[in-house]
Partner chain sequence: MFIPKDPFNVIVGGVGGQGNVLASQILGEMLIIQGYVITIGETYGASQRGGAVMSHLRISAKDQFSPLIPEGKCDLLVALEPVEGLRILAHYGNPGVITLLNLRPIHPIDVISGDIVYPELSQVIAKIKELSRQVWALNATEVALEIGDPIFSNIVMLGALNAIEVLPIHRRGFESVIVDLFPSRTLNENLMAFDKGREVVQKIH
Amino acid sequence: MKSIIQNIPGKTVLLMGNEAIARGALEAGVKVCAAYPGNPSSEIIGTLAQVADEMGLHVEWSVNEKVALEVAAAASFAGLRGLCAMKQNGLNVASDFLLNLNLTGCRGGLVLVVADDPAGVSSSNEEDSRIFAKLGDLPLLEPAHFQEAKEMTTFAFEISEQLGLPVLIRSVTRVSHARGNVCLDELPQSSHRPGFETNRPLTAFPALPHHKILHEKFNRAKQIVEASPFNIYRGPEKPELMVFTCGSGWMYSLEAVISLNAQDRVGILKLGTTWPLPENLVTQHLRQADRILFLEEVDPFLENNVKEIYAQNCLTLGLKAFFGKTSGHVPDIGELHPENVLRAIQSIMNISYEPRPSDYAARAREAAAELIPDRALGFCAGCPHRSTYWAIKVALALDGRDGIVLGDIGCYSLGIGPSGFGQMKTLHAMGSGTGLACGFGQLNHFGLNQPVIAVCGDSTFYHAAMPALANAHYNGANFLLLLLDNSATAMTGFQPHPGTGETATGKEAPVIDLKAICEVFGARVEVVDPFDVEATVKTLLNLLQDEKGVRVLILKRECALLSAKHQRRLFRVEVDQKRCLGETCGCNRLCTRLFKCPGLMWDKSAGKARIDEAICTGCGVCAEICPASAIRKEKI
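Any chance you could show this chain by itself in the form predicted alone?
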């Protein structure tokens, strides 16, 4: 039996933070779960999808985050409990619906989990999503560890139904993707028949009376958070320094205070309910100390909101010294970690402490440089995106008009770096490459003579690029859209999408054909295999020189990591050591220095290129790009 659905109350299991959230949803009796894949949130729906049949759930990967939230909200409107999950970027997409949903309210419990990515470990930004809770007057919870991740999820469903509001849970990478012990509670057995009360419509219009009701609900939320068990204080009654923290900052704060042996001097108030804040509790702890340090990840959300409470009570609280991101004691970008928390407390308290020898960092860097191979961020061996960007590079050089390549979000975003030969020139949000192309594609009227290429993946196309393609045809934009169809949402874990023929739970689904969609939008459409570099370059050149509205080239080749599971190598590849001239070739080691497939290696002792048999996937593309024809491929 999967540990996530064991109905053994009191049993302790090892769970990832995202799995703990999923377990909390199951213990709360969730029925409908929806998301669009995005790290660090993906495992929440991935975990629930694995147990959907056993637990009688509807679980889906929606085409984007707005639709996912609407799916979960529909369950709530019918009296069921719904869960939606996304990463921080996704909340931007869902916010249009969210900031009307707060006005209509919900019926069954509705929980929105947003997993933020401090330092942008797997994201294009490190946006702090918490501001949306404040914008929408919506309750916000922040788990500090794995047990809380589970318990806060069940609590979120309860207060959602008490208030008639969606409740936000903000996780972060180090909570979502780490593992820890979680004590299980009982799984519910009861089921509820859904039904929408047609005599109670849910509309955000007119706005004013609904806004008033929202404020009334929010005031009730303030009363609930005052008694929340997720707000904890640890430390002396009158500390020299009071730390206000939330989320991952709790564990870092505990570790730092213990390491500094300052338990009798520093108090820590961990707030699990960060919006609305428990004002009485906050005021009480502000009164206990004259020096306040704020520890949180990304923006000074907690810091600024506590300062607002202080400003309202400053006459009775007296003067305070505040430290945090605003004062510069805590970094205002990136993640928290024990060392920067230690430094902040040390500098304020004048405590002498050296966690490791002063030369440790320098010695570690030296050892790493000697022992760890230099590995730049790049495409996998046999990735079709590498050959696609090579074809783009060659075609644009042959075209000679300094074409512009507009990027998008996915594995192919690496086209901005060496792995994509620096071809991609813009990178913003999902679908933005095609949207920007709509604008660039109108500038020929003003004298722009550079061809415009937008690059977009298959999953991203369904998510956000279709409206831009409709706009392009409607407004007569002139550009070439490259659809990189690798048959998966590869960057986030190979989740299915509308073009794969499979649902989140593994059931068969209709395939929404990319070529047919693009043709409906009025585009000229061609399809090529990017592994056929010569044909791809030829087709690219032809489409670049067409310049009649929007054209689409679908580069269809399954992701190498997927194909390796069910398909043998296409070719047996080897380097002819007699024909490889190495440094004297004149190509300046084009294969290993520029093309950079991990399956190619430079043999320093022989001064020649070789195939790394353990890594090579047998795509055979390198044989096409070798100017000396020293790389041979033999069909298997």
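None of these values were measured; they are calculated from a predicted model. Numbering follows the first chain given and starts at 1. Rigid core here is just the name for the largest C-alpha set that superposes within 1.5 Å across the two forms. What changes on going to the form predicted together with its partner chain:
- For Gly400, a C-alpha deviation below 2 angstroms is recorded between these two forms after rigid-core alignment.
- Superposition on the rigid core between these two forms places the CA atom of Val520 less than 2 Å from its counterpart.
- With the core held fixed, Glu508 shows a CA shift below 2 Å between these two forms.
In place of the form predicted alone, output the structure of the form predicted together with its partner chain.
Only one chain is given; partner chains and other molecules are left out.
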């Protein structure tokens, strides 16, 4: 998608919010960009990686978010502009560095984009990262649309340099993962040479004087935000209801007010600089109305901070009624969307509204309730994780001691649900399966007699499980670690990692061999192909019963979507209609009822299984599972 590097000022292009942020960074002359992938942030650095060579950038997928922020900060320390991007969970990982970096400050512009995932659509949690800006006294910007995403990024670099502080941009799914018109500005020509002034060391220690300097910088930020063009008011001078909003809430509120025909009654203050808040601007708008509504995603961050300003000024402002997450007018979990925004305004203003004829709505809902089947998430057809979990299920049943499977973050998280046969029993942060196994693996001293298994993906292993594995060997924990090596960071869009032999920009890189690392950490290591179900079950069982310290089983098989991309199909697969005994077979429809690969279908009229040729990827695993050998695979 090379429109990102067109140097045609004034041209309008269609960009994803994340691409707009990337373009903003390019227009600001960014030089070093680093991230660990995570939705909804992945395309920021992904886009920059694609143009790194043409634009003379260093772009990398770092092993985790803390390292990524350190890489970008180093560029800043040497006088270049650096960009780092991550999802909300990533900021938890990077926060240790961030909360020292605020005290040392930075030199070249340093921008940290955090894309939050309200409702946790592709996350294990729902978290508001804005609290970190408050924690660290760092300026925070929140784009409301695509053009602004680009402009704010450029602006963030400028104020970062002005203040000598890293600047946070908080995006959300509906900005990052949406597309819209963006008008391009000029791409600069810069060839600034980096240099670190060794006579000006950067240290947070001693803390107190640095904390004082931070507060001085923060006070300067307060002045800058008062005049920011990213804070906009739309509405009458004295509205009956004043909406305070930011990010995705802006366009939903604009449309809701028009739908309710309340343009003369409701005002909307959109804030782009949400920390520090522009105190004068906020006070001035609090004065204009007696009823205040807050619309924002995840936590009542804006709401509480505006209320703080109100508390300081309440004598002059008089009584106000506040509505938002605290009052229950806006849901305190999940995303904002056009309906809950409209409903909040409607209920406070007491306006009646019908989006479509009510009899139509009733009929439509009835039809849906009657006919529409649920569509549960599951592994892709031909996903190696399905056969891995199948093997775990079979091996644990044969073992018979009610083994515990501890998991973490990646496509394989779906192992917690039906698609992974419900095998995974705990799911927390990156690498937590292995960390928890370090603890569970000690409980045999107290009489725990269930075997302990941790599952971890390849990318996750480099990110967060290596320290846990070192810990396991050092402290003598007793468990089996399954490394699900599918050669990809599949869940976030197939970014390369230290095990793939490729860098973010497509250059050859040394492969950091999983097996070798695990052996260095003192583990007995075996490798199998999960598509070979029989061998996998056997090895698993053997390792499970070995019970001496940490054992590692690497399940090596490329992600099905990657294979499809490279058009690598292993088998032509077919159900032999004569052999498939259907309902009369003792298998109880093992292939479809239990194994459930979406590439299979149950032909109701024939009472037999069938392959769906539009979906099957030809992995051949179901052929191994069918007890009647009715599924035939033929090597391609």
